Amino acid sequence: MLRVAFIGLGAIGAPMARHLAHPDFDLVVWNRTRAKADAFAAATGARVANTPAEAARDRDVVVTCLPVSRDVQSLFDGPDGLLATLRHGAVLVDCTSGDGATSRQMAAQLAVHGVGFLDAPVSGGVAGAEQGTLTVMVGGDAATLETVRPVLERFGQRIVHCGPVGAGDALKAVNNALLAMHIWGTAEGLVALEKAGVRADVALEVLNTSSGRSNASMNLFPDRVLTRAFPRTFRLALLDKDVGIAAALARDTQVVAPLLQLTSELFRQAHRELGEEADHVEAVQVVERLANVTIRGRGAADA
């Protein structure tokens, strides 16, 4: 029986958790509000631990899933901290959807104690997550991952080994980056159509029989943008985040990439402006306020 501890119960960590709370698995969880690991813990039998230091003495395996690189750093250090007590030969995966530079300085700093970490973060939303259909993108040592992948195939249908420590990092930036230009691009496209006289809903009919279409235009658009439903699934903020260090990863690679660093640019002035707890895709309505068109389908447009 392996012995894991999962350090983070938000929107996706949650549900991740939860398919680990099985027999195989010796289950310990610590979220920094405590009211939400009491619930997990109700809700599955987990345990709870008090501090990170103890959710990680004696596990195999220690999960990480936070909003940024540096909140699992800030988790090592301390008598509270994981240093204190993750034990030699312990792997931490930390499926936060970090930086390469911050996951490298916290494999340096496991190495010293004999522990191994690889960054693991994942793509399939909360849907993926409640459903054990996630995408994981792991940099590290390919043995290290072979000896944790019992752990992530209870959350993950796809694991795909992408490179030393920092490529899963690198590949989700960049996978996320994706996924804001094709919502920005495809907003500035229904809303120049909009003007000229073409119906969001029927242009999304074209489109997504055509070789414009994208994820976006045609899951994002016509359930949430169309109905006006923006439902709270992605922060912004966290896509801003991710774009940034996309950006930042092809500064440092020196590769031109004018396309990343213009909507890098793009999503930080939505982000200022929608703030912390708007949806990913209420940035469509930056593009709208931008153009003065609303797009709606017909449905929304009639109600």
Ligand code: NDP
Given for the second form:
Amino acid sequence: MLRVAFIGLGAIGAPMARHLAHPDFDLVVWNRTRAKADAFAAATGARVANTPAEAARDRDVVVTCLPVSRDVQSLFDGPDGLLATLRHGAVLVDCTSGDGATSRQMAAQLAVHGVGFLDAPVSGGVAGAEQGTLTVMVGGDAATLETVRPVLERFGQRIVHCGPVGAGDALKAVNNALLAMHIWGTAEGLVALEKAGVRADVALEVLNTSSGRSNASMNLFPDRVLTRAFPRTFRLALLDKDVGIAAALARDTQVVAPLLQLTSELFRQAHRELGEEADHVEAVQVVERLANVTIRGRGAADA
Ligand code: NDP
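Write the structure block of the form predicted in complex with the ligand for the protein whose form predicted alone appears above.
Full complex below, order starting with the chain above.
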């Protein structure tokens, strides 16, 4: 039986961890806000650790899923830190959508203690986490990945080895930069069409059977924008962070990428305007405000 710890029971961490509350694993969880860990334990039977060090003690695999890589690294040191108790031969799998530079630092810190490290960000959203159908993009040693594959397969349908440490982070950041571009670009197009007299639901019907379609146009706009529901599943602050990582990647690799830099700037401004708790799709409301147009489908009055 694999002994697993899961650290970070947030919007996506909690449904991922739920799949590890399974007879094949001995599961311990830790969360900064204790009440969330207690609620998780009550629902699943998992054990709650009092500190990250206690969570990591005797574990074969420690999975982390926090906002940014630095949050994970901040749990390493001190008597309550992970390094105090991670055993030789254990593996830390960081499912945070992180940055490659910090991941490489963490891998080096852990290697001193004989602990393996994989960056393993996920895509597929909260729904994918609930269904256990996430894509997991892994950076690090391929043989180390094989030792933790049974854990990743509980919440991931597609596990892809992307390259050395940091490769998963890089790919995840580019994916999310594309998501951001699709959200912003689709919003700009729809407000312009509204002003030209084309209703958004009509526009989406055409776009979604044409070459301009994307996950944003096919799912996010119909389900969240036209309905004005804007549920909070993935914070705008986190998407801003991801686009920033992608823009930094382009700069570090000396790639001329004006669209990435502009998208990073737009999402930083949207994050500043809408705050820490806004959902990523609410960035559409900034485009609407600038154009003084609301994107709606057929309203009740038209039905
Ligand atoms: P949330 O903001 O919902 O949750 C963050 C979690 O991290 C909480 O458990 C929080 O604890 C904990 N945390 C925050 N800061 C610290 C810290 N300094 N030390 C210890 N614990 C901390 O984030 P998500 O679950 O949405 O996202 C987690 C990661 O997954 C991010 O990197 C995100 O980009 C990525 N991701 C998210 C997706 C989504 O759809 N939500 C999709 C794909 C990737 P507390 O309960 O105390 O606040």
